[in-house]
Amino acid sequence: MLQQVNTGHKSLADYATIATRGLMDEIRRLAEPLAGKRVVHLSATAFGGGVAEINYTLVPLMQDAGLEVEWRIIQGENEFFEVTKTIHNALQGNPQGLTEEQQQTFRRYQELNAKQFEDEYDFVIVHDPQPVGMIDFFPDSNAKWIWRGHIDFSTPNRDVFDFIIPSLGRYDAAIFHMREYVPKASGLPECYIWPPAIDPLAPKNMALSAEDAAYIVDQFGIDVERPLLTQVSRFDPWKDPLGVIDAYRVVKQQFPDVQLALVGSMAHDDPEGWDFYNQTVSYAAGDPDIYILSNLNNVGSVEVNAFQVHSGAVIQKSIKEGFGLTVTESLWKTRPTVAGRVGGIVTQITDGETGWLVDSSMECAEACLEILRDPAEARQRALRGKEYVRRHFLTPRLLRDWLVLFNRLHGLDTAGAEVATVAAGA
């Protein structure tokens, strides 16, 4: 059996003061005909990255809504995750393809994991490319299989995409963050469009006072009396931490007291992460005001919360981004947010209204300087950003979208509770 993740318990009732009454009523109505349905989520890792964070909230809320839900982790050695990282990068446009040996490695692990999977569910939800081929080993499955893509597939490496599309074509539905992410290709199942969401009650996003945040940040050597810029993300070239360091160095010329925290997580399905972490440390060149931290420094959810709350500006200078939940988190905490003008970030931030969108390290530096010079005006943008997140990017809305899809796949009435779709290959 594949390893099961213990997600604990959550209650929908706890969200009643955050979500609207209409949304909560809709969730209850949609959940009623699904009571007792068996659901399993399959993913590559139980920590690090947005998929894991979403599931730690979504799975127990699905359970509280009356479904029987599990979350299981596929198995793999470094050789497998090196291949899946190549696939991940290629699907976001990297020209590097797969060798025949890598393709065989990928197929071998799909079969290995399929042998340890009991196909006894009503819905099987497969997250991202790592387990995408498991469906190939269940041609007679009675379950509805759903594939959830969490990255930008708009300009994929066609050779690599063509390698996985026969598997994708066997699914009953595919979900993308944005309409623009649906690849122009034949052979896809019906595609649904909805963004991910954050849990406002999770330790990473719960209300944290400025005093408590400063106390926590101080434990990592940060001078809490001096301004702090922070980026929270994996150590990944797409997140451009080196570009963030460049921006910080420009800011420091005018604000010599400024500090920079690069806060990441190391996940076991990302073998490249260590290489890029080391590149980032080297690029910092021993600057005592640059703090490069991760879960290996005991930086967990509460600590990330504290860094975001305490920062004068939060940066997410991605050059490629599936959605960017760290942006959502920062806006929810009413922090002035500077982010790359890419991917799902542009659906969260309206430039000049709720935050700052940038296309270069120099623009990033200029935005941070603007924030540090006029923090009162910066906070007004941040307040508008928080309200936008409240309306669009919190977990109850995400749960509602899943319930709509489950009902649709079972042929049940979803009148008045629609989700966006797009024709495959459009």
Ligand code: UDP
The other form holds:
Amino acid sequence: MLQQVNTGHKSLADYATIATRGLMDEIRRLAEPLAGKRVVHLSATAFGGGVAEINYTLVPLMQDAGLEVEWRIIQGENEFFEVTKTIHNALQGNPQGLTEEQQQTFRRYQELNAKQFEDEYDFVIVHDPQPVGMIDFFPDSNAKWIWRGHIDFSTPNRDVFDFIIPSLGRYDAAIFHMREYVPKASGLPECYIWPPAIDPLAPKNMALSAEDAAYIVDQFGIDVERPLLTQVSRFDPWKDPLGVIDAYRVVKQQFPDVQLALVGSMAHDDPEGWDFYNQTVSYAAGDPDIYILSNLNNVGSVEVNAFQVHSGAVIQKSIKEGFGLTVTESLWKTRPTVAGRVGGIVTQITDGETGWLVDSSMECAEACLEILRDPAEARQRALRGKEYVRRHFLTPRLLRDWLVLFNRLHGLDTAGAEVATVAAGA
Ligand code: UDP
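Please supply the coordinates for the form predicted together with the named molecule, as a counterpart to the form predicted alone shown previously.
Below: every chain and molecule of the assembly, starting with the one above.
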């Protein structure tokens, strides 16, 4: 059997203080006819990156809503994850395609994982491309299969996209973060649109006082009396940590005291991570005010929380970004947030209103300078950003969207509760 992730326990009732009563009632009403339905989430890793982050909350809350929910991790060696990373990059627009041998490796691991999986569920939720082809081995499945895409598919490498389309076409539904991500292709199932969400009560996002945050950040050698800029991201070229270093160097000319933290964990399904980590370290060229930290330095959820809370500005200078949970995490902490004007980031930040959207390292530097010069004004934007997150990007809304879809796929009446759909091939 595929390895199961223990997500512990969470109670929906705890979220009543954060979500509106209307939303909590809707969740209860939608969950009622689904009591006891069996759900499994399949993904490539239980650690590092957005999918893991979401599932650690979504799985126990679905469970608390009355469904029987599991989360299982597919198996793979490096040769498989090298192929899936190529697929991931290609679906985000990288021209490099798959060789015949890589395609075979991918199919071999889909079969291998399918053999270790029994589809005795009402709903099988497959996250991202890594396990997308397992469905091919269950032609007579009674389960409803749902594919959840977490990356930006607006300009995919067509060859690689065509490689996964036959599998995608077998699903009962596909979910994308944004309308723009639904590829223009025939053969897709019905497509649904909703963004992910963060858990405001998880250690990563729970309220942390400024003093506690400073106390934690201090332990990593940061001078808490001096300004700090932070980016929290996997070491990945799409997250552009080198561009962040460029921006920091410009800021440093005017604020010689400024420090930079690049906090990034290493996901086990990301073999490129170490190479790019090393490139980032050498780009920093031994600057003692640049702190490059990862889970190897014991940076876990609470530490990420502390870095975000303590930073004068939080940066997410991505050049491609499916959604960018880190942006929502930062806004939720009322941090002035500077982020690339790409992908799902633009659904979270309104430039000039709730944060800063930037197209280059220079613009990123200018935004940070503006924030450091006038922190009171920057805080006003951040406060508006927090309110936007409260209404759109917290877990109860995400749970509700899933429950609406489950009801729909079972032909149950959702009594006016809807989620956005896009006709396939539109
Ligand atoms: N994250 C973390 N530690 C790190 C780097 C990232 O906990 O060192 C978390 C981050 O806080 C966020 C998630 O991993 O919750 C990354 O999600 P996002 O959507 O920003 O990017 P992805 O990694 O999925 O591309």
